[in-house]
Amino acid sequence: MIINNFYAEQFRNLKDVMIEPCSGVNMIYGENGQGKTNIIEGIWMFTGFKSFRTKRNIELIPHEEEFYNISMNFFGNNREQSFQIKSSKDVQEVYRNKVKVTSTRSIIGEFFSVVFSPSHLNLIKGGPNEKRKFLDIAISQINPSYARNLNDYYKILKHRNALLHNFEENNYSEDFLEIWDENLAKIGGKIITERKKYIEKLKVASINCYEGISEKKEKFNLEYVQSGKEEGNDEKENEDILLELLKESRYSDIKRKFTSKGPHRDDIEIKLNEKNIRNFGSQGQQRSASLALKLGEAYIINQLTDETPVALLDDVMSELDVGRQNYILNELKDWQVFITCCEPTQVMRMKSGKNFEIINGKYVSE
């Protein structure tokens, strides 16, 4: 994947910004609050997923404006392509190669990117929800059908939870839950199976990355942890096990008024030297682990699609020592990379690349 140009109009504080990046390392620099991260965020939007900073599209439009418009020309899947997103506060329009499509979900799996920002430390410091979110987005990029299954799963889960919420008041029979349990288990079995397959690939890739970052001084590992004790070996087994778990937990679910078993409750256990890194890892170790996961994600995209994802590194390099900066830059030397920072001299050891200075939402120099 190579971005040829990116344009943003009224996207957050970006007023009328056009950049033409090189195929290597692109440095976006400027003081805090000038709009550097907004460029990274705008590029990420073309993966088809929501912003990594907010769930609310309205927050991307400046208060005094009525819409935003972002577009990008890039080379991917062996051809030149263009994407555009135009959004008012009520309506979003998405165009693929100048043809209108139904939504941003229609372009999932066509532009590959991996983003790392300080907020991604929540992969290590945060709860299971942050790790599930990371896993779901990573798998959806390479398998758009997974995103559809996930969407269907949460629709069914919402209905089941609504039924549980009013179950005792309406004096329902437990048989009312049967159809919801069967549908939830069928799709949930697919989700669990895909997650476990992905985790096995991610384990290999991220362990290799962590060994490089730590110079093999520490042992990194991760495992997928299901909300039930049993684990299936294939999709049918995972479906059957989940259905049994849902049936076994019906009484407690009715009392709690929510669904307690399923992939929406699963977790990733991340360990360093056989200990839970969230509880026992230092700040530097936790940062290195989150970087290893994101680099592992990038390598899997490359392996499975033959496409090199665009790497988006938001305010990351300045928080790493020189050795770890060099590792990141060396590992990504053949990739298109966007790095935001306040001082470009922090990573100016690179021999080639382009610089973009952003002041008050405008590109002012190169």
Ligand SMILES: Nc1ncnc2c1ncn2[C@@H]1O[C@H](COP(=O)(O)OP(=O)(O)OP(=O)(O)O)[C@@H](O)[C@H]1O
Second form
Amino acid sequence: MIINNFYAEQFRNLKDVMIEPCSGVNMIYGENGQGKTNIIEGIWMFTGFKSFRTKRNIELIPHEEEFYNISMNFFGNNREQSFQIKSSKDVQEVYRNKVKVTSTRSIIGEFFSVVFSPSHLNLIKGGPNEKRKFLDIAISQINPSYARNLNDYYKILKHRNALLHNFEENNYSEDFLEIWDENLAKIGGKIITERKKYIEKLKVASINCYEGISEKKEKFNLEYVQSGKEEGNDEKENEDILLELLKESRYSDIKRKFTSKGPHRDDIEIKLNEKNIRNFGSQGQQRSASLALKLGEAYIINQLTDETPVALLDDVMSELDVGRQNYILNELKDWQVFITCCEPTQVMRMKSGKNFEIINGKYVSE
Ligand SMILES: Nc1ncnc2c1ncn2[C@@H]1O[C@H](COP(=O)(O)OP(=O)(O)OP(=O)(O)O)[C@@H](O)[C@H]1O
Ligand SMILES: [Mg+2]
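Moving from the form predicted on its own to the form predicted together with the ligand:
The next block holds the full complex; its first chain is the one shown before.
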């Protein structure tokens, strides 16, 4: 995947920013608060048509304006394409090769990128929610039917929880839950199966990356942890186990007024040298681990699609020592990379590539 140009007519504080990146390393630099991450966020928007920083579309629209408008030309899947997003507070319009698309689902998978940002440290420092979110976004990118299943799962879960909420007051019978449990288990079984398959791939890829980053000095590992003890080997087994679990926990779910078992409660356990990295990892180790996971994600896209996703590295180099920075740049040497930083370091300056200085939402110089 190579972006030939990216244009932000207006997006957050960016105004008329046109950049024509090279196919290697592109350094976006400038002082704090100038618009560097906004460029990364703008490019990322074409991957899933959502921001990685906010759920609220309105935040992307420049203050005092009614809409944002970003576009880019890129080469991927053996052809040149253009994408454009024009969005008001309520309506997002997406154009592919100047033709409006009816559903963004139909073009997911046309443009791949992987973003590494300080907020991804939450992958390590945050709770299960952050980890599930990471998994769900990563799998949805390569498997749009997973995104559909996830959506359906959460809809059914919402109904089941609404029922539980008033269960005792309304003197409902437990049979009321039967149909919701069956539906939830059916889709939940698919989600668990896909997640476990993905984790197996991610494990191989990210252990390998972490070994490289740490020069084999530290041992990284991860496991998918389910809310039930027993684990199935395929979709049907996962469905059956989940159905059983939902039935078993009906009584306590009624008391607690929510659904306590299922993929919405699962987690990823991440360890360094056999210890939980969240509690025992240093700042640099935690950052390296989040990078290993994100690089792992990028390699999986690469393996499955034969495309190299665009790597968006937002402010991630600052806490890594020179060896670790070098490893990452070296690993990504055949990829198109965007790196933001305040002051390009020695390592990054040594790499050939293009520089873009951003001041107050404008691209001012190389
Ligand atoms: N909707 C918006 N309209 C106008 N300006 C906005 C909007 N959203 C954010 N900004 C402005 O964008 C700037 C932040 O941009 P960005 O996050 O890209 O900074 P940065 O260059 O990455 O800085 P840092 O080095 O601190 O990470 C801030 O000045 C902020 O006020
Ligand atoms: Mg920033």
